[in-house]
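Okay, so here's just one chain, in structure tokens, the form predicted alone.
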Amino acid sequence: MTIKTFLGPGTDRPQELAAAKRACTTATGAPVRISVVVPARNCASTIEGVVAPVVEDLREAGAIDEVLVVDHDSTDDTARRAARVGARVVAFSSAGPTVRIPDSGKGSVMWKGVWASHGDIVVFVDGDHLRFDSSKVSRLVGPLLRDASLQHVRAFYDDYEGGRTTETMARPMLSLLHPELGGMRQPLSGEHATRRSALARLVFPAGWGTEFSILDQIARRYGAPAIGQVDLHYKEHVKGDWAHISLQAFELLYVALRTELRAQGRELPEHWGSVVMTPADQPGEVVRRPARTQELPPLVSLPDWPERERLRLTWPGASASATLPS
């Protein structure tokens, strides 16, 4: 099948997105609210360039309702810089439900970001973009406002020097497990928009397997027609080294195989390890790097979720200076 792909401008301008948003309501008849969530760790050099355009162009126009930065224990001034340009910042260590996450990674930050956000649609954007503009958020949200059958929209890019884990691991895994998603251009893109009701029903792997897992679970739960992709033209961001790529690929492989085995009603093999072994400087020696294989439960399964949703629905709206519950 062909993945729904959106190439045209659609809702690029803030006023166009704001008008499309006003025309939509939730199942209860309430106005649709949109949150942009930025997981960030030591992104002081880039975070303002990501947050400021979204705040100035989209939030001020009423096209989105909040920009939330989840600061993952940064040792630089990521949090201060994000707040300075209008983001609401929550600290990972204190945000969300009280759940112990000993091997936290990007997935656990995203999980807490869903909890802390207020939107009916949640847009994730990486915090390490070297060049960013607000139309990227607008393009991701537009298809969800126009097409009620969509649950998840992911970005792809015409101009992007990257995709090493995509080509060596994600695309082969999709070909094996989800050939119907073979048309996804960048299945591991960190830029995507999803309905909150869908995100709250997903298991979140704690580490790098999350981007693949979101696609995998939504395809299993809602079918490939519920997934779309949109052209964001370019991406320039900070790239990891090969040791980082190896760990990222391992965590993705672990998550993908675990989900497939569970779908078959099978347990994980007892001999499976959770350590990536790479050659050390001395011939024959290895470096052992623990992978993050923990996972976080669906938010809807938590006893505090109904109260969190009640508070969310009484949230008065976006304010750069407001103190809001996390």
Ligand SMILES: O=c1ccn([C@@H]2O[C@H](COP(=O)(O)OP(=O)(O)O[C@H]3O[C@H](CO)[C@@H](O)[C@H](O)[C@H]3O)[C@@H](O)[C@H]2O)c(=O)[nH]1
Contents of the next structure:
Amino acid sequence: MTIKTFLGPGTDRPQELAAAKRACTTATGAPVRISVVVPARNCASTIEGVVAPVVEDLREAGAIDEVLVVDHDSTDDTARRAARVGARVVAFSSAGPTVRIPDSGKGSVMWKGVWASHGDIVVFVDGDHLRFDSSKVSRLVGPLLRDASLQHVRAFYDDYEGGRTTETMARPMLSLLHPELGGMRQPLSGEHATRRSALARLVFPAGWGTEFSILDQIARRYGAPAIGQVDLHYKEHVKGDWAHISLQAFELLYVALRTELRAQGRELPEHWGSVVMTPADQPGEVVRRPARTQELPPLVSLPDWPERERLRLTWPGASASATLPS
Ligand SMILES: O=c1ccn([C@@H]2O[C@H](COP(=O)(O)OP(=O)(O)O[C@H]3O[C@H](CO)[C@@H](O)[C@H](O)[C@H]3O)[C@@H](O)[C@H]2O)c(=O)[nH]1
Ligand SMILES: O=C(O)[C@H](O)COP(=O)(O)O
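Can you switch from the form predicted alone and show the form predicted in complex with the ligand instead?
What follows is the whole complex; the chain from before opens it.
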């Protein structure tokens, strides 16, 4: 089976996306709203370069409705800079439902981002791109507006030097556990667009396992044909060190193994633990770091969700005239 792959050009230009959006409504006849959500922790040097083109090219053309930055306890100027170029900024600690998250990571930031956003389609974009343009968002959204069978569209890049966790962990793991997704070029990409109705039904692992988990859950719930991928051409981003990659790979492996064992009606053996060990500078010594193993429940399961959705629907949006594939 091949993954639906969009090479474009599709809705690259703001006017094309705005027109495609106007041609859709939700199942209840309301205008379709599109949110761009940026999880960001200490992205002061890059956040303006990500937010500004999306605000200037797309929001001002009515092609998207909001740019939301979820500021994950940044100790730098991320929040102020994001707001200065037009993002709505919410602080991770005060946003969203009051579920205790002892060890927050990117997945928990995304979960709160879905809650705090208003879109029927939610586009995630990392905040650490060194080079970015708004066609990346346009290209992700276009297939969802045009193809009712898609729930999730993930980015890949024909020009990208990287993907250490992807090549050494994600791709081998997908080959084993989800061979039908083996054609995905960047299964861990942080750039993707998803229907809100699907996102709200997903469990979110709190840490780095989330990108894999989204694919896994959508493939199991809707089938692999509900997943597409689109070429965003290039990616240049801030690289983490090997300790970062090590934690990322561990949390990904943990989530994948847990998912697979649960599918067999089993749990992870207790003795497996959840501590990542890497060699310390002192020979023979190790540095131990706890992995984030918490899972955030599907938003639809929260008692406050119906009220949150009711308020969301009163939020202003553009007008439109046909039906959004649900
Ligand atoms: O606890 C965290 C970790 C990350 N981020 C933000 O999430 C984005 C991606 O994080 P980054 O450290 O740049 O991730 P990468 O090492 O580049 O990881 C890649 O691979 C990950 C999965 O393994 C994906 O989740 C990422 O989106 C993808 O860019 C950035 O805006 C971060 O500021 C947070 O807000 N909180
Ligand atoms: O996406 C990945 O595989 C990594 O997490 C980040 O990639 P990098 O090697 O470009 O930092």
